[in-house]
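Single chain ahead, by itself, as structure tokens, in the form predicted on its own.
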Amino acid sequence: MYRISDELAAKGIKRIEGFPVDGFVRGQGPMNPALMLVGEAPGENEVETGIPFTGRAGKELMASLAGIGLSREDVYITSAVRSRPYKWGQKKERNGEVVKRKYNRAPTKKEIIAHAPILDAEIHDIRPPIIVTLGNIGLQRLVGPQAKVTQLHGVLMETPILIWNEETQTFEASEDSYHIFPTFHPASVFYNPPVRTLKDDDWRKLGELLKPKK
């Protein structure tokens, strides 16, 4: 199992110190995977057991590793931002109390470069074979803002990744290109669904590139 570093759990707890968000959550996965899935960052569930995709989006994502014949033991699963960037909104109880919760919400780009040096590091020590990009944060995160998932989804790309640079405080293009194979986060099913069709289209097209060469 590839673990980062204490130091640099440390670092990422610090760096996202004073923003809305709870906890922290380690990637997690061997350290030769046959994938690296990169999603957006952990929710409630993920908060509370310190492991990556363990809600509802988790059952889906591991319906989809299923589907190709891979287990969660099998990938590296990691994320944008390693804390649950939240948002204050009401929720109205079954006996009519209207209380104050915490919703998830999209990370910032501050809290996706506070937690920067933590994916660079996976991604360096790990060099996975296929990065799988789920959602527009992960890809956006790895190729650049002008990414759209509903464009690129389904494609293997080969491709330079963004590395942050803290010296220059900018991301800047790595020296070595990385598969990417990007799709629709597990959770966009959810409220969105026509999007099942297409996902579940991507991991097909997904299984059949880890199938061995004839």
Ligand code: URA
Given for the second form:
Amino acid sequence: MYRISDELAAKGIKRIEGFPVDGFVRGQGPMNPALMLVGEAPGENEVETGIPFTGRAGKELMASLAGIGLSREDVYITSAVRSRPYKWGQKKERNGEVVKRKYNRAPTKKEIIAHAPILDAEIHDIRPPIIVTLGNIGLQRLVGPQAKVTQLHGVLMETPILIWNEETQTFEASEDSYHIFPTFHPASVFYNPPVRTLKDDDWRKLGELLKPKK
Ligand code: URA
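Since the one above is the form predicted on its own, can you give the form predicted together with the ligand too?
To see the whole picture, the full complex is given below, headed by that same chain.
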């Protein structure tokens, strides 16, 4: 198992202090994973369990992995942000009572910067053979804001990735190139069902890429 250092985790918690986020969920997986999966940020369920992708999106993701013969233990799972970004909203209870509750939201650029040293360290230490980005947040964190999952999904790219430079306060391109395979976030099929066919096709292609060459 690979685990970021307690020191780096403490730094991540400190750097995100003051932002509307809950908890801190470490990435999880072996030192030599078949793939690294980069999502967006944990949700309520993950903060509760302390394990990435354990909610509804996680179930969807595990089915995709199983389809190519992999399980959670074979891959390293992380995301751009390691705390749950939330916003307050209102929910009407069955008895008509209106209660305040937290809803998930996408992480902001500042929150992504706060946790950039964590993802940078994970990629540096693990050197995954393929990084699968799940959705636009993970893709843009590594490839830049111009990258769009709708245009790039399902095709393996070889490209430098963005690394946070604390001195210049900018993301800079890495010297080394990495293999990135962009696909949709597993939760996207819940609010956009037609995406399912595209996503499933992507995973089939990924499975082909992982097959040993004869
Ligand atoms: N979405 C993510 O990006 N990560 C999780 O752990 C759960 C949902």
